[in-house]
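What follows is one chain in structure tokens, specifically the form predicted alone.
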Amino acid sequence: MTTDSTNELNHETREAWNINASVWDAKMGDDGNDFHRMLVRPTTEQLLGIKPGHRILDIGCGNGLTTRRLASLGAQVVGIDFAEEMIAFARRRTQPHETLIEYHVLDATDEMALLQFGEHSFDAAVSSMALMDMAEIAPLLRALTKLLRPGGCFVFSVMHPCFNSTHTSMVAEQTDRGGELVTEYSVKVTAYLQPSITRGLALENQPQPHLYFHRPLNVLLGEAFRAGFVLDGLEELAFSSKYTENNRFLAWTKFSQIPPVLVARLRLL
């Protein structure tokens, strides 16, 4: 991908998230939605192994949801996002007593901008459901090899590229089994192996579609391996079959055997 094309994609993505920031902030609030609370957050924290005093870089921090949570566990957290409106909401939601947090408007696809923090300046980095919104991830991964201290890790969560993308559809089929009508839920996958860029909605009432950058696992993890990382933690998360709070017909809560979220931990060789 050329620099010009990356800049164009970044411009469209930044514009969309600035426009959508108020709706996203209202939806996620201080504690996040079901996806965040039940799938993303617990596994991310488990893989991070947070200790008080750890300095963590939160990449694509949005309204500061993960940033504030990590700080509440004793970490010193730097939250970055290239959407100015998102950072504005993050600052508004961060209370004066939360002195372990700082925010920066910064493009995570800009390797040199990331390196302003200095070599070996973080014990860990985290990105919660943001990599699929980035036009490029190689510059970020290269920068992290310098930003992380020895033994540091990068934990990221993404929409599961196999089962939850703009190339998948939720399916419900009713079957007669011996006189009993049974509804079976499945996911139809129409494309996977080819990386793609499509527009879509993260929320039903989102004012403007934003770009999704689909990367199959060999591309997603391959970029990390080329940068010098190894994979030493991987979880695929789905809602429990006992979870019934959200009872929409085709909500992800119906798909207890199909994971919509993937969380991984990378370490340097």
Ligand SMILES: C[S@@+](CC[C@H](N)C(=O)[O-])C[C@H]1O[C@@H](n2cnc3c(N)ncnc32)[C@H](O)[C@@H]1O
Second form
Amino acid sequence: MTTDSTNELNHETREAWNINASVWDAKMGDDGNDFHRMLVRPTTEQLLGIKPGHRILDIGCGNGLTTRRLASLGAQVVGIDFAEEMIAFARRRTQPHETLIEYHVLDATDEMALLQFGEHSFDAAVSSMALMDMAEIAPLLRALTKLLRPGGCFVFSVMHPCFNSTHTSMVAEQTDRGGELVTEYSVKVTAYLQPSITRGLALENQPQPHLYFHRPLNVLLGEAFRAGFVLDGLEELAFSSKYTENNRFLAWTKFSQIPPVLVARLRLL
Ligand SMILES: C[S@@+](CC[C@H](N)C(=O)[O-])C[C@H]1O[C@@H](n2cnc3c(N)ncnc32)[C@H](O)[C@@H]1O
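Starting from the form predicted alone shown above, please give the structure in the form predicted in complex with the ligand.
Let's see the whole complex now, leading with the same chain.
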């Protein structure tokens, strides 16, 4: 059962993503940004181990980036998002021949609504960079224990809660090392252990800041363990030091030793 406070948080979150949908869709396009293409997508696909014919639930699907990609690999994919505008962009980007895809406007914090898909109706579930945008994740995790077939897995990517949250800052320091000017990159962490709710930006030019739900690892994974999942895959991803395309003074592409993204695989025993 959702509480009044979850309803309020959901309301603000949905409004923000509806307002930001066109900017998000323009940035992600059909193929995603560098975060998606270089960090999130390859690792998600590797952990998912998709087989043609697999039925997959894509939670917080946005403009359908992952939904379409998994369908192109032969999976039947159901994309859900509670922002109607996002689903409208997802539908617009989906071609008539992409018949393995269906979309639903659906709130992932609503356990009963999720259960409409039926017990054991998915081989796997995926959520790409969306759990940190969700007011609650326990209802989703509980629902997935019923929706997934025995042995099924849930692969999710999030902003790495240790290094990439609204409580971290990117730092660049220039030092004279014996006549050579060296720039060192680091991350300053001002808070971590306490779960928090703050407003922030996913894209610099998004018109409306949205809510971030920071969960330290013990809370994020603890919710999954309490629902009955075990963790059987974990990757922490940073850009390769060879990747120099980005000319901005401070960008994640400069931090080859600090991972902005975490991808995990949960499994039902
Ligand atoms: C950062 S976007 C990621 C979109 C997409 N997965 C991608 O990788 O491009 C986060 C998405 O999560 C959705 N979202 C947030 N809370 C949700 C909820 N409770 N139920 C369904 N979708 C939700 C937002 O509407 C938004 O589209």
